[in-house]
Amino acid sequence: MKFLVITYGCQMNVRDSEAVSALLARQGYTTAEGEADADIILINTCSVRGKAEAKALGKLGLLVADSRRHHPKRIIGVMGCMVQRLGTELFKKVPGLGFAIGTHAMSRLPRVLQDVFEGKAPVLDTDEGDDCEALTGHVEGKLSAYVNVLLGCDRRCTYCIVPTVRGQEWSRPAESVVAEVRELVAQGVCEVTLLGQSVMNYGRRNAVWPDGSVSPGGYETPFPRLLEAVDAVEGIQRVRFTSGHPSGCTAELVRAMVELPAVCEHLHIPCQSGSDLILERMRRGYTADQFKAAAGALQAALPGVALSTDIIVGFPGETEEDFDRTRAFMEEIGFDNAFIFKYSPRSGTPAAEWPDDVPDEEKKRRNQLLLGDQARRVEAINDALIGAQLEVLVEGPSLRNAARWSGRTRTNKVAVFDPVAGVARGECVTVVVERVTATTLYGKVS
């Protein structure tokens, strides 16, 4: 049977989709080319914002309606955060679903499908007890891969549903992570991104290193030790990690980013606001000055480091003064990229009980102002790179112009250049930047 997975949401959802795809492939299922030839369509969902849920629900409704008319034997299923949050309510919202599996049940997907084949639909599984090591498979042929290292989240930010749908933090054993990276390298992967909702918390809740093991570089905390171990895997060219938190930007973490050659000069650290009052209401666990200190330590130790962030505008109680502080905060740090969202209440979070007192039009205005600021900022950052010689990992033909090739710098910027004889996909080349846009560097191989 042929299956298709459609993904909404963050990098963790992308990784989950890839893992269940590999799991189904091991069970003898094959990947469909598209919806038309799929016997099973699985939507992987996100609950971080209401818009993401609405989009997934709309898609599920369309798929169920189309299957009833044209593909009566097709099975439509849903997985991920929205399932964990809504449970049986999903079957009321979208009658005709074959199955729904939560964030702790993905390894049981083959068994759930078997129940559907036996006529037990609709099937719901949101129980805990997932076998994480059964979800280490990857889709072959990729140069870059995500690797889950920390599951769940303990931070309990007042706007965030993730701890409810993903559960408490749990870190995979370091030996398992390193073994997965070795297997990926054997399959041709040369870049990995270590994933965790608050990835620098790796190893804080449960032990991840064997008793008596020692870091060759003298690292004492679990996450820098993991970076060291992954960096040491023969054949790995680049290591990234996300998402960060200012409390994890310790001197040891900074030292690891400086000393370990494969660890890239790029980090995503969500800040959400530049106002201390709003940060406290969000329960983020730091002040704007503490965030600036963490960013400053990285920028001082790693000249040219690229920092990206997330921002929420229109959070309950956000005044014009709070917003102005956020604008100034972002300008001072100089983020290379920023993902800016309008606040939307998520049922089950503390903030959902508070008045959503910033009008939608004002949220839109603040959103557009920050987007404009960021576009101007990144143009200036990229302009300063003209003439620079940057290491680029070759990914292959450019999506927009197959006659040219593209890749990414260590700071995660897209670079487009003319192909060079003898250079293959997966190799690193030096590109001299000749011109730039807000999103892309253009140059030639030196």
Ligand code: SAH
Second form
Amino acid sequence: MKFLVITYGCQMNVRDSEAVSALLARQGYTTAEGEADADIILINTCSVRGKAEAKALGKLGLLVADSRRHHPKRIIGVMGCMVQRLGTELFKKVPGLGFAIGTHAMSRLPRVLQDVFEGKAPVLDTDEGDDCEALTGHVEGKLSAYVNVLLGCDRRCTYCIVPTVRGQEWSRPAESVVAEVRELVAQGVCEVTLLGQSVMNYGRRNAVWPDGSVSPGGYETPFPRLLEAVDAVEGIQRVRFTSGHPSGCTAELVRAMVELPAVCEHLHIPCQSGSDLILERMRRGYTADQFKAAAGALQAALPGVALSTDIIVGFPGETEEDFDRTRAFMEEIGFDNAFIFKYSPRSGTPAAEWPDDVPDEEKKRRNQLLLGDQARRVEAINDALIGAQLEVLVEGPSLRNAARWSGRTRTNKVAVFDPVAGVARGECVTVVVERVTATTLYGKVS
Ligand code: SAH
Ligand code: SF4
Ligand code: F3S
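For the form predicted in complex with this ligand instead of the form predicted alone, what are the coordinates?
Let us now look at the entire complex, which starts with that chain.
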């Protein structure tokens, strides 16, 4: 039987989709080329904004209708955050679904499918139970991979549904993280991204190191120690992690980023707003100045570090003045990249009880303004890179022009260059930047 997984949502969902695909492949299923030849289509869903759910629900409706007409035996399933949030309601919203599995049920998918084959559809599994250990996934031929280190989230940002759908924070034992990275390297991976909603909280809730172990680098807190252990895996060329939070940007974390050769000068650290009033109502746990201090410490210690961020515009009560603070704040920090979201009330969160008082048109306007600012900012940042020599991890022929090759810098920028003899995919080369656009650096191997 052939399956297809379609993914919405964040990197955690990308990772989960890879894990579920690997699991199905081990069970003897094969990958479909597209929707037309798939016997099972599984949609991995996100609940973070209303739009994300609407998109998945729309897609599911179309798939069910198409299957009824043209592929009556095809099974349509759903997984991920929206399943955890909606439960059986999902079957009312989309009649005709075969099954739905929540965020803690992936390893039980074969059993769920068995039930469907026995005629028990629709089958729902939103039970608890951690299956992260048992399930890792790697897409053959890929140079980079996501590795879960911290599941769930213990923060309670007032707008956010993630803690509800992903559960309590739980850190994987360091040994199994390192074992997975070793395994990935053996399969040809040279870059890993360690994943956690607030990844620097790693090891705060549960013990992650065997008793008595000592970090050779003298790191005391669990996350820098984990970075050191992953950096030490033979053959790993690059280590990234996401998402950051100012509280985790300790002197030790900064030292780890400076000292550990594979750890890249790049961090996604969502600030959400530059207004203290809004930050407090969002319950983010920092002020704009504290965020600036954290970003400043990274920028001072790691010249050229690229910081990216997330911003929410139109949070309840956000005035023009609050918004202006955010604009100025983003300029002051000089983010390399920013994902801007219009606030979307999520039922069950504290902020959903407050009036959603910024009209959609105004949210749109603020969104556009920040996008414009960001485009200008990145242009200036990239312009300043002309003439720089940057380490690029070679990925292979460029998508746009196969005669040229592309790769990524340590700061996660795409670099395009002419291939040279003896340089292979998965190797690092030095590229001298000659020309830039907002999204790409062009140059030649030095
Ligand atoms: N754990 C990460 C963020 C995960 S959700 C962190 O806190 O750093 C990804 C992004 O979605 C958030 O950073 C936020 O900008 C956005 N987001 C979350 N809830 C939202 C909502 N209700 N409306 C609009 N954007 C939201
Ligand atoms: Fe949501 Fe806040 Fe947790 Fe991020 S840290 S997942 S925004 S509750
Ligand atoms: Fe990620 Fe969306 Fe779930 S952001 S954790 S897929 S709600």
